[in-house]
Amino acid sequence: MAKMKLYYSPASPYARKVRAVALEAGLTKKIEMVNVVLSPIAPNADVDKRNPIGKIPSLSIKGMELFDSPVICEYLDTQHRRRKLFPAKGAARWTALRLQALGDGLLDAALLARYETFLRPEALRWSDWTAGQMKKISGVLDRLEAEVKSLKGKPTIGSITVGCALGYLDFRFASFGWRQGRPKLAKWFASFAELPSMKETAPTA
């Protein structure tokens, strides 16, 4: 298999998903990691020429560029012979994909709230917008608390995505206190965060 090149940032939760999948799949030695600096207001030319959306993660393989973390993760899951992180069929598959959607939805809202409160000039910030995003985050967290059993067991793309999303809340929204009122989810995450793939990819500023 040709060597791959992953464009990422250590702080990106979406890139963390990809890196965690690569670790779980035993593919890290086949991926060259390229740490890039970019933001919505400071694009990176090297990323832009590979991904017209201008976002990370972006994966370069021979003859093709892949972008968007669900696509990259699913591709990587076809490149190894270990236990698959995307279940092939049945309820297990739809549970994993549904959890991935919940985790990605939480991250989408968290990133929008982060941009509004950190990147936008203070005089232009819209508190109602931020409150709306935080409400979405709370809704996802409450649903995960109610359905925590679906997260248990060996890692899947669903539990990895949720784990990365909760880790991002700890990283950027430490004062939010997402664990309050959600003891089952907090207990699950405390255990899941100890996986080598989670510890090795923990976000840094």
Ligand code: BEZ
Given for the second form:
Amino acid sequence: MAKMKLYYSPASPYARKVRAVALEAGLTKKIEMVNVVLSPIAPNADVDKRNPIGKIPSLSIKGMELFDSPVICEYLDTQHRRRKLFPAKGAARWTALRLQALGDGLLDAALLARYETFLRPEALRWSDWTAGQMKKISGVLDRLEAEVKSLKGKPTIGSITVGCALGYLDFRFASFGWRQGRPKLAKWFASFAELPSMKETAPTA
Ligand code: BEZ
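Now the other one: the form predicted in complex with ligand BEZ, given that the block above is the form predicted alone.
After this comes the whole thing, all chains and molecules, with the earlier chain placed first.
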């Protein structure tokens, strides 16, 4: 059977979700990794051909291109016989999907703040915009601190997404100090970050 191809970047937290799911699911031998360099102002033609949104991760499978990370992760979860990372039904499913939405929402705000402070020419930067994104990040972190119980237990798509989001804050927003005032979330992350699937996918520039 032809290998799947994952278009990714080692710094992308969304691609990290997919890589961590592939590891948890025991699928890495079935996936060829294609490391691509791109940004909103420097698109990658190969990625654009597969995904008109021009974003990674993008997964090429026989006759189909899948994007973005929630869709790819859910697809991969149908391709293995280990414990499922997307709980099938009931409260466990909605808890996991809700946590995924919180983690992805944090990341969406973090990426917008990153582009504003890193990519946009200094003279064009808009500090209110960045402050607005950082406020969203703080709101998600506070909610996760209050609901840390829902992160505990065996990894799901929810805890993996939150783990990748917190890892991205450490990677690109270290001086933000997200742990300050959030001891329960910090304790949970210290332990979650030790999972082999998290250690093996830690972001690099
Ligand atoms: C980053 O370098 O922070 C980054 C790279 C690719 C996707 C998202 C973030």
